[in-house]
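The chain below stands alone, shown as structure tokens; this is the form predicted alone.
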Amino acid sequence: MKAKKVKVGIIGLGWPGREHLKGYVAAKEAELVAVCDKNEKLLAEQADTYKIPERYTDHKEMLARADIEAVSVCLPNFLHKPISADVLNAGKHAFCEKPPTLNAREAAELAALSRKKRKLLLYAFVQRFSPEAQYVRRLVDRGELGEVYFGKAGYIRTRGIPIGAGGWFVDKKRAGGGALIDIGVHPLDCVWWLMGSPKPVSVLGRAYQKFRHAVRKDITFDVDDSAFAMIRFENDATLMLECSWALFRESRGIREIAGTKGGVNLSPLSVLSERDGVMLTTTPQLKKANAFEGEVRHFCRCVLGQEKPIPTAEQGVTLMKMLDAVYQSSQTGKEVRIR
């Protein structure tokens, strides 16, 4: 008997959507039956390349298909909440790209709808599915790092301000924010998850816009091009966050955690520990794996009831609370409590 496959659709075929597409094509748990995008040329190109039988320019027409069980939402930030809501209301499981929504209020509303409809809502926190992150999480779960009480997360671009179609990336109404919500969200989520996803209690942060001159004057640019924060957690752990689209620092990713028995740097992977009073640094050699394929396979296996969600709707709410708090702290100049 053939193993059951989840029949999947994708809304949005920009770069993230195409990565989801390739992941579903490679995943033995998935059958990609339909794709949707308003760009007819791109839609035809991708559907023809991967021999996808059904293609749509209207997502509601695609969602009307009874055979589709789960849908990836890979659209600009301002569409995450309404389109994910359409997916859930259509009785489908939803897998939404990052950031979850424009703010925590929207994320909470989506989580409530997911519970009401009894359908899964997962977020595409792809860094959790890298071989390095999976390996480090196993170390944490086994207690090999001891009490993990410090994390450092960051994504620094020396220059790299995205504009997007119609300038949506740098328009607060459509993006929700700038560098913080766009690229800071990834390392923040990954390091927070590696620390065990403790409950955040307060945030002190500052967001800056110092490179308006790097964007055309006819484009609305009312978001941050860099942001920095200190986040405290209920278990007394601390996380330092830094991110930028434009900054006079070397471009790099930052994902580090430290505990009472050891510490880890994921970029590149190295583990620091102590044995017989001697400090040891090891560099584990892991098999290469595609994180996008890993996350869509996990989504499908969750739909099939074979795994429990790693990135949950509730974690999406908490993550947005932390991002909201950074912006609020920047505006008020004060530490913000999270409830």
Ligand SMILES: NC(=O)c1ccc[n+]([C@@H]2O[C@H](COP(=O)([O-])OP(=O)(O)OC[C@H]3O[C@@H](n4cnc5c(N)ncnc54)[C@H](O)[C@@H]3O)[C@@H](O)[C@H]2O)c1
The other form holds:
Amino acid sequence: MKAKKVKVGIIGLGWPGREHLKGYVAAKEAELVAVCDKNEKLLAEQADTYKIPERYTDHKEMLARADIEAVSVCLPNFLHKPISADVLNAGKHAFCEKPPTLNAREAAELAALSRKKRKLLLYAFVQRFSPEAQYVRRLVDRGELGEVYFGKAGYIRTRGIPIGAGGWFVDKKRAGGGALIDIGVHPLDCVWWLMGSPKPVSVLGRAYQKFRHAVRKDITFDVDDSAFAMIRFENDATLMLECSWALFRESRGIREIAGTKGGVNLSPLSVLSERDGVMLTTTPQLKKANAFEGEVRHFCRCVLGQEKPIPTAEQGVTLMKMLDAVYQSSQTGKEVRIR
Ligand SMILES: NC(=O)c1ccc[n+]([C@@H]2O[C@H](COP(=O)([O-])OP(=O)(O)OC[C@H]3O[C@@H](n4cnc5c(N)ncnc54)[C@H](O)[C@@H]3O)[C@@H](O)[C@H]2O)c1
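Structure of the form predicted in complex with the named molecule (previous: the form predicted alone):
First the chain shown before, then all remaining chains and molecules of the complex.
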């Protein structure tokens, strides 16, 4: 018998949308039947290259197709909430790019809609699907690191302020925030997940804008270009977060966790442990795998009922609460409690 494939559509064909596209084309669980982008040239180019039968410039027309079961939403941040809601309201499962939404209120509304419509809502936290993160999560689940009580998450760019189509990345109304919500969210999510997604209870943070001069004057730029925070959790664990679009520091990713029996650095991967009073560093050699393909295959398997969602709608709400709290703490100068 032929294995069932999920009929999928994609809205938004920027860089991440095209990574979803290649992932679906490669996935044996998916049949990519339609793509949508309001940029007609890009739409035609991608649909022709990958021989996708249906193409749309209006997402509502695409969502009217009864056969589509699941949709990737790869649009600017301010469209995540309304267009993911359109997807769920059309009776389809949604796979939305990061950050989940502009703030925690929007994420909570979307999570409620997903429950009401009984349709899946997953967020595309691609770092969870890297071979390194999957491997480390297995170590944590087997208790090999003991009680994990420290995490460090970072994404440092020396220079790299994104503008996006129409400058939306640096406009608070359309992006929700700057470096923190754009790139800080990636390692924050990954490290938090590796720590077992503990419940956050308080945040002390500071967001800065020091590189206004690096962006054209006619572009609205009212967001942070770096941010730093300390997050404490109900289980007494602590996570330190640092991120920048522009900073006088070397560009790098930081993902580390430490427990009572061992610690891990994911970038590059090394595992620290102790045996007979001797410190051991191991450097596991993992098979390479495309994390975008991994995440879209996981989404399809969830739709097929073969797997349970790894990045859930509820986790999206908690994550947005942490980000909101960093911005609030930065404004008030005080530690912010999270409920
Ligand atoms: N997972 C990752 O590593 C990663 C990397 C980059 C961006 N992102 C996220 O992906 C999202 C999109 O980012 P981007 O860099 O592609 O942005 P972008 O501005 O470059 O492109 C978005 C695309 O969506 C299209 N579009 C905009 N409004 C539309 C609408 N109403 N209907 C149909 N098409 C529409 C645009 O024409 C464009 O092609 C953002 O939320 C961003 O945070 C994720």
